[in-house]
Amino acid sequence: MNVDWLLTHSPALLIAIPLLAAFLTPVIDRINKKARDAFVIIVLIIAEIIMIALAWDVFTGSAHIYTMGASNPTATIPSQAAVPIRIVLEVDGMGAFMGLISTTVSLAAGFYSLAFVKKETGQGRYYTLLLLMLVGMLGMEFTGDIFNLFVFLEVLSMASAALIAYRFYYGDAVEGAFKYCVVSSLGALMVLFAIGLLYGQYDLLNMAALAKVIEYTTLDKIALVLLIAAFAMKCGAVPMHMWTPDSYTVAPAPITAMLVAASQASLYALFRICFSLYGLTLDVTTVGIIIIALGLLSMFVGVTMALPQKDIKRLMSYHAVSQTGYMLLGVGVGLYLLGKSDFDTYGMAAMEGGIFHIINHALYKGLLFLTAGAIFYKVKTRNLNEMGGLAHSMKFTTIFFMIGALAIAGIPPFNGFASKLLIYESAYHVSPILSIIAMLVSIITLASFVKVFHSAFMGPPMENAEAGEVPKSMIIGMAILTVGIILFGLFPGWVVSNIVHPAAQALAAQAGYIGSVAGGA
C-alpha cells in the first residue's frame, strides 16, 4: 500500500475503516475486553492519522473528488444525465477542516472513555456507537450528495440518541435521549421534505449538480427554510436550543464532547447549504441577516441562562449554546457580505473569525465536558454547590479546566481568543452593536466560569471525595484538546493562512464546488 493509493481512497476510507470496525467491536468484545479497547484506540488513531494526510493533501492541492463505485474514483463526472446516479464524496478545505475536529475528538473521547466507563455494562455497545458517531459526521461531511447527508444525519442521530441514554438508570438520561430523539425526528423529516421538494424539480441529489441549475423558485425557498431550520435546530441555535442542556448534561463526559463535534456537524451542513448549493442565488442579505440574528439570540440567550446554573455540565451545556452564536454571527456576516465589493476585505474575515471558532469551540468547550466528568468521576456530583477543594487532589484536571476556562472566554494567549478577535473586528463593519454584544458575552462567560473554578477547585480538601487525580487515560484525553488550545493560541496566524483560510475560501467560492465536481462542464 502506497501513499498516493491509500490519499486517493482516503475519503472512502475515513468512512469504511469505523463503520466495519463497528461491526466488528461487539465480535472482538466477546472475546477479550482489553482486545475491544486496544482495537477501538487502534483505530481512531488510524482515522485521525489519515484525516491528517488528507486534509493536508486538500489545504496544499485542490479538493478530492470520490466517485463510489466508478473505474476511476477521482476523476471529475462528465456532464450527462447519468451523473446523479453515483454517490460522490467531495472534500474540499471545509470538508477537511471539519473532518480533523471529528477525528480528533473522537479520537480524546476514545482514551477518555477507557477508564471513565469502565465500570459499566455494555461497553461494546458503547464503542460500537461511538465509532458509529464518527462515521455519522465524517459521512456529513465528505458527502456531495443531499440524500447521503440525510442518511449520515439520522446514523449520527440514532448513535447519538443512544449514548445520552447509556447511563439509563438515571431517569434524566432516558429523559433527555427522548428529547433528543424528538428534535432529531423532527429536523429529519424537515430535511427529507426538503430533498424530496428538489428532487421532484430537478431530478438531482448530488449537490454540486443541484448547485449549477436551482432557480431559487417558490419551492426551493421553502426547502431553505426547511433546510436552515433543522441544521439551525441541530446545532443548537437559540431558539430551538431546548434539547442541548438536557442532552449534553445527561450523556456521559466524553459523548458529551462528541456531541459538541455532532451539533458542528450540523452547523456544516447549515453552511454548506447556504453557500454551495444555493449561493448568490438567494437573498445572500435577508438570509445573512436571518443566521447573525441566531447567532445574538445564541449568544446572549446561552450566556444568560448559564450563569443561575448550579448542575456544572449543564452550565457548560448553556455556554455551548452561547459560543455557537459565535460562529454562526461570523459565518452569517460572511454571507451578509457576499457578492458585495467589501467581501474580501471584511466578510472573508468574518468567515474566517466563525469558522475559526468552530474548531476552538470543539477543542475548549470538549475539553471542558471532559473535565465536568473527571470531577463527576471522582466526587460522584454534579452540583456545584457540592464540590470544594478538588484543586488539592486533582492538579491535572484543574490546570486543564483554567486552559478551557480562559480559551472559551477569549483571553490570549489561548485559541478562543484569535477566532473572537476576528470576529469582532469584521462584525464591527457591519454594526458595532454586533461586536458590543459579542464583547460582553465573553466577559460574562468569564464571570461564569470564575464561579465555577471557585465552587469547584477553591477551598479546603472534600471530606466525602475520593482523594487522588482520575486515571491517566482520561488525562491523556484531556491532554490531547489542550495541546491543540495552546497550539492554536500560540501561532493563530499559521492555522489561519494554512488551515482556516482554504477552508472559508472554499466554502464561499460556489463556483470552485461545481466546478471540482462537474470539471466545469
Given for the second form:
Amino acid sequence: MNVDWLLTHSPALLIAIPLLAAFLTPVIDRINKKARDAFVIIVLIIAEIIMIALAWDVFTGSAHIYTMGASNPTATIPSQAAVPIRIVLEVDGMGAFMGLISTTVSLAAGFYSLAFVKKETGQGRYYTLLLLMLVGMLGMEFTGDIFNLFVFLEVLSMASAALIAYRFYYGDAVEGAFKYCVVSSLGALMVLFAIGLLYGQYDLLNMAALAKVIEYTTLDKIALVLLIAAFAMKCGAVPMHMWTPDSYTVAPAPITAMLVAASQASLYALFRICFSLYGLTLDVTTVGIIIIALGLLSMFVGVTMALPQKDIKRLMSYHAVSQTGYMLLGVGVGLYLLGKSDFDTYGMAAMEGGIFHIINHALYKGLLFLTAGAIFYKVKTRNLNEMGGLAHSMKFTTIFFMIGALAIAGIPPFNGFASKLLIYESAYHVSPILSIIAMLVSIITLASFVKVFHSAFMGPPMENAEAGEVPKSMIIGMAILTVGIILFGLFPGWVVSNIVHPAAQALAAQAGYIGSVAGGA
Amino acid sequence: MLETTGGYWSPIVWIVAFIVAFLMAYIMWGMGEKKHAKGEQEKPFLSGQDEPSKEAVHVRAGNIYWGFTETLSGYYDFMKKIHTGIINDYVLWFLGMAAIFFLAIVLPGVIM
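Next, give the form predicted together with its partner chain, keeping in mind that what was shown is the form predicted alone.
Once more the chain from above appears, this time first in line as the rest of the complex follows.
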C-alpha cells in the first residue's frame, strides 16, 4: 500500500473505515472496554490523518473523484452509458474543507467522551452511533449523487437523534430527540420529494450530470424550494430553528459539538444545491436575498434569544443559531453577486468570509459546548444562577472558555474576527445595513458571554461543587479545538489562501464541478 | 496577513501593538501613588456600614442585563409567544417558510 493508492481510495476509505468500525465497536465492547475506547480513538485518528492528506492533495491539486464499484475508480461514466450511473464521490475543495471540520470535531469529541460518558451504561452503542454520525457527515460532504445525499442525511439524523436521547433518564433528552426526529424526518421527506421531481424529469441522480442539463423549469423551482426549506431548517435557520436549543441543550456535550458540525453538513448541502446543482440557472438575486434574509434573521433572533437564557447550553445553542446567520449572510452575499461584475472582488470575499466562518464556528462553538459539558460534569447543573467561582478550581476550563468566548465574539486576534471582518466588508458593499446588524450581533454576543463568564467562573467558589479540574481526556478534547482556534487566529492569511479560497472557488465554479464528473459543462 | 476588500488584517501586528500598549499602561501604573501600606486599601468605606460578603453581592445570571430585556419587553414577549416548545408549531413554521419560498421563487415564473 503506497501513498498514491491511499489517496486514490481515500474518499471511499474515509466513509468505509468509520462505518466498519461502528459495527465492530459493540463486538470489541463485549470483549474489553479499554480496548473499545482505544479502538474508537485510533479509528478517529486514522480518519483525521487520511482526511488531512486528502484535503491537502485537493487544495494543492484537483478534485478527487471516486466511482464506487468501478474497476477504475476515477472513470465516472461506464463505456456502455452516456451519463454516470454508479455512485460517485466527488471531493473538491469545499467537500475536503467540510471533511476536515467533521473529522477534527469528531476526534475532539471522541477524546472528550472517554471521561464524559465513563459512568454511563451502553457506551458500546454510544461510540457506534458517534462513528455513524461521522459516516453521515462525511457521506453528505463527499457524495456527488443526490440520492446518496438523502441516504447519508438519514444516517446522520438517526445517529444524532439516538445520541441526543442517550441519557434517556433525563426526560428532556427524550423530548429533544423526539423533536429532532420529527423535524429531521419532515426535512428528509422534502429532500426525497425534491429528488423525485428532479429524477422524474431528467432520469439522473448524479449532481454534476444533473447540473449539466437542469433547465430551471417550474418543477425544478419547486424542488429548489423544498431543498432550501429542508436544509435551512436542518442547519437551524430562523424561524425554523426552534428544534436547535431543544436538542443541543439535552445532548451529551461532545455530541452537541458534533451536532454543530452536523448542522454545518446541512448548510454545506444547501450551498452545494444552490451553487453546484442549480448555479447560474437559478434566479441568483431572489435566492441570494432569501439566504441573506435568513442569515440576518438567524443572527439577530439567535443572539437576542441567547442573552436572557439561564441554561448555559441553551444560551450557547441560540448562539449557534446566531453564528449560522453569519455563514448564511456571507455565502448569501456571494450568491447574490454570482454572475455579476462585482463577484470576483466582493462576492468571492463574502463567500470566503462565510466559509471561513464555518470552520471557525465548528472550532469555537465546539469548544464552548465542551466547556459547558465540563462545567456540568463538575457542578451537575446547567443553570447559570446556581454557578459561580469555577475559575478557582477549573483553571484549564476557564482558559478554554475565555478563548472560545473571545473567538465567538469576534475579538482580535482570535479566528472569529478574521472571518467576520471579511463578511462585514463585503456585505457592506451590498448594503451597509447588513454590516451594521452583523456588528451589532457581535457586540451582543460578547455581552452574552461576559454574562456566562461572570456567572459561572467569577465570584466566590461554589460550596456544593466537586473540586478540581475535569479528567485529562476531556482537557485533550478541548485542547484540540483550542489549538485550532489559536492557529487559525494567528495565521488567517495562510488559512484563507490555502484552505478557504480553494473551498470558495470550488463552490463558485460550477463548470469545474460538472467537468470533473460529467466531462464539460 | 489577510488581504481584505478594504485593506488587510495582521494579527501579529495587532499583538505587537497590544503588548506595546500594555507595557505603556503598566509603566504608567507603576509610576502612581506608592505611599499606602499593604492591606490598607482592602476595606472600602461604605458610609460606615460593614462590607457585605462576596456571596451576597455576586450578581446572578438571571439579574444581568435586566434593563436590556425590560426595555425590549415587547420584543421578548413576542419571542416567548412564538417559542412555544410544541413540535406542531415547529412543523407549521417549516411549512410556512416553505410557502414563502414558494411564493418568492416559483410564483413569479408561473404568473409571467
